[in-house]
Amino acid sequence: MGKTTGFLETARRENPYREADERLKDFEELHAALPVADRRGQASRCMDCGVPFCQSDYGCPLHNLIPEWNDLLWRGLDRAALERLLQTAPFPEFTGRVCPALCEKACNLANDGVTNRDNELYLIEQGFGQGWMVPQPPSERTGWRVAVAGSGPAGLAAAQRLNRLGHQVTVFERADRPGGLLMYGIPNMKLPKAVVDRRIRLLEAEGVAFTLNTEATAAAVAGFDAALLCGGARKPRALDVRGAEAGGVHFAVDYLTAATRSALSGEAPAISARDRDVIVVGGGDTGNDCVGTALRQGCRSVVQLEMLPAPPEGRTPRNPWPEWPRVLRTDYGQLEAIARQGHDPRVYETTVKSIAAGPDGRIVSLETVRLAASASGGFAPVPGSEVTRPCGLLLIAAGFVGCDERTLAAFGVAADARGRLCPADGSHHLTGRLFAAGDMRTGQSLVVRALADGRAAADEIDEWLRRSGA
């Protein structure tokens, strides 16, 4: 596949980032796209390996086909390749902008892998700009009504593969927009709304329904012959130190949805960072798109804690290829704050002791302590090592917890012990007509594995749907 020996002529090149003195003033997009003649260059480097890796469960939870796509965007045919993609790809424009591309340190190339995430990039916006993605609605009807409860990943993926099975489906969304974390969890410029929005107006054309700002319930969806909840893992993990109930603690995201709302409506705010000691607490994605919204809201400065030790800069004997590698990344809100504040934002092995708050109840500071190893295998302050820092917006970005209590109540569910709704025989099924899937299912995890599940519960539900005739 590809060009026989495209990795050893042409070197790996990502789409690049815009210069952070630029992008730092508006909340668009994050890169710009390499010119066609290098894109097609960069799907040349794709090997005739044979064995390839990127489309295993290593490397692709949806089983692309990337070898082959990759052979036909270097032989210049666009149309033939986006539709090998599409195949097993339900949204290209999503994972090929926030997926953290499993498949390229799967590849057979190691650390130079083959630029999939932005081929496919490349892919998709081609078909949407050649007005090649045009509806497709099934031909005919199955006339079963399925419901799905949240429209992030997992729900619209399943309620595109449910209605192209023929299902007349609605997707109920208690925000006033569809698109789950796409649309409130994910900042502007990493994925523009206008992407999200491109893609629900496809949907709703190809007959999906889309009922906003409303409540799932079991009353909600009585009338439909199949029920599927992907409400995601939204409970937030919180901090319980001393003084947590201050003004100006917020989890994050909280903060990043009022951010985007501010990006599409031009009004300021309701949670800002402007001319604030901004302090994050949490390594991942989610507080590195922290401190990229806070530079743009216009902070004084920010800080962002993790608890563990930095990773190593390269893989370990125990992380070999081709898993996921565990090594030192550094993204583009930490560049970003590097170029603004001259220094990485990111303080490891550190966590808060902490909060202080001034006369009005709002933050001033907060005090933390350096974590090290303990004997029991978990992390224990370190005596003497308190630092008093300023801050006047807590970030709390520690990760999730499980799912939603108002939805577990409202269907009558109960989760296991890691705050799951994942059956014991490892399917979607619950119980009854009620079927679950995504983070909700699984726990927190990324954007294509919960494209993944989505599609796999549709399928689900539809060999359900016939199989008992509802």
Ligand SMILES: Cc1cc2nc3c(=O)[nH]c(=O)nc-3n(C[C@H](O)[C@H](O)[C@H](O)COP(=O)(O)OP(=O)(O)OC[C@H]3O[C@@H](n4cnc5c(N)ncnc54)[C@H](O)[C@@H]3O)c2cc1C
Given for the second form:
Amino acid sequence: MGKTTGFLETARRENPYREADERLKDFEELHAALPVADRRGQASRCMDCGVPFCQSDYGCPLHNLIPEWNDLLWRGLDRAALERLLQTAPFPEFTGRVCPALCEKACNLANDGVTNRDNELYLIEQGFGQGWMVPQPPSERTGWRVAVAGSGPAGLAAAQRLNRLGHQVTVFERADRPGGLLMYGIPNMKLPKAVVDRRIRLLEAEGVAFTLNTEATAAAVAGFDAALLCGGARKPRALDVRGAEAGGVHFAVDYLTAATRSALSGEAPAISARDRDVIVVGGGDTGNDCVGTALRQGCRSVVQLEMLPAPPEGRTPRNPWPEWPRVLRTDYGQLEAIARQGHDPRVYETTVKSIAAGPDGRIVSLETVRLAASASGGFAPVPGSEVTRPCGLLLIAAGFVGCDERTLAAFGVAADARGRLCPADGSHHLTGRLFAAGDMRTGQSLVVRALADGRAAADEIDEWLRRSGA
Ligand SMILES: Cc1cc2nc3c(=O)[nH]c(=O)nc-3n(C[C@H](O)[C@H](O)[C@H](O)COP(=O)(O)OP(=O)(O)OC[C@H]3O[C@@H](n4cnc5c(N)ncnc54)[C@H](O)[C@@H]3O)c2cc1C
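Next, report the structure of the form predicted in complex with the named molecule; the form predicted on its own has already been given.
What follows is the entire complex, opening with the chain shown before.
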């Protein structure tokens, strides 16, 4: 399995970023691909480690057979490697681009893990390029009809699996394009929308029906034998400060959606950072996507506020391998801001105190305040640390607090205290013919977890249909 000495001979090398100055001129992919010979060299680094934590719960929610397809890739057997990958990974073209690659951090090579994500991307793009990715409709139909509400990664993974198991699947999507956050959320430079469209066409060719611009409700799915709710955890955490109703204050996903619509249509974005001082509230990945998007739109400056202290540079004793390392990471948007502005956009232990608007009701500045750990265990403002910062666009990327009430009301179901549709027995079965999966069940998470959850829900529905005879 693998080249036992590969990791001693070849250093880890990721797909290189395009130069920041170059990629800031467009919304095209961030990375270029390594030459094929180097790719095989990277796969050869997957050693015969004996206990591959990469495919354990620590490393991969899909339990991808990583050492097996790395070995085949190294040997030049791309098609066999892809087939092995597709046994567990429904859409490697998504995870190969946006997955944080928990597997690489759980790798026995620790900080120097095998480049599984780039290897996965190479294999699936070979698959599409070589014409190996052909529709796989089921050989026979069961006669059962399943409705899927929501076409994010959870809904798409469930639809693919249910369809291949022979059920007739209709995906309802309230937006004008399928994909959920893959389409409207994750920016084009991280996941080109043509890649999402390509997969939708394949699913359609396999027999999955998509009904767009349509709200799924109990009435809309009444004629189906089962319904799976995959509506996401899309309710944003609001900014509860004086002046938050000013013009130019937006939630991150609304801003990123407008940017994607503009990139797709070529028209000016409905919300633009051009020539504005932009402040992003939230130091996480969504905030980073806002930073990268604002820079591409030609903002004057960008600052990213984070309430928490900066994470440590390296693992602490309480965060050992093979856990995901909770360490300081500088993502593409922050790297681009450093290249453009000469300094990191992140300001830690700081939050917004109030927002000031001009006579036209639009934000002109905001006051920030430093935070310090308080005796009660939380964070408290530090008196006298207030700073007034110019701001023409304030983007709130402060996380999500659960699924939206519209879908709950439409199906007459109630969320738990954390805003999730999460049955107490750990299953996906809510009640009667109704199931839930993805962020809607787990809370805002990762694409790879949504895919795994969608597939698990599909298997549960299949078993339930066969058991109950619906
Ligand atoms: C800006 C941003 C960037 C992210 N980047 C990454 C990343 O790089 N890597 C990563 O792994 N994860 C990332 N995530 C997280 C990841 O996108 C989510 O965990 C994942 O998309 C959840 O999938 P889902 O299918 O459960 O829900 P969603 O992707 O949220 O899709 C839900 C869909 O359901 C539709 N819907 C809701 N209710 C109804 C209804 N009643 N009828 C019809 N349709 C309905 C919505 O319109 C939406 O299209 C990011 C999240 C955000 C917000």
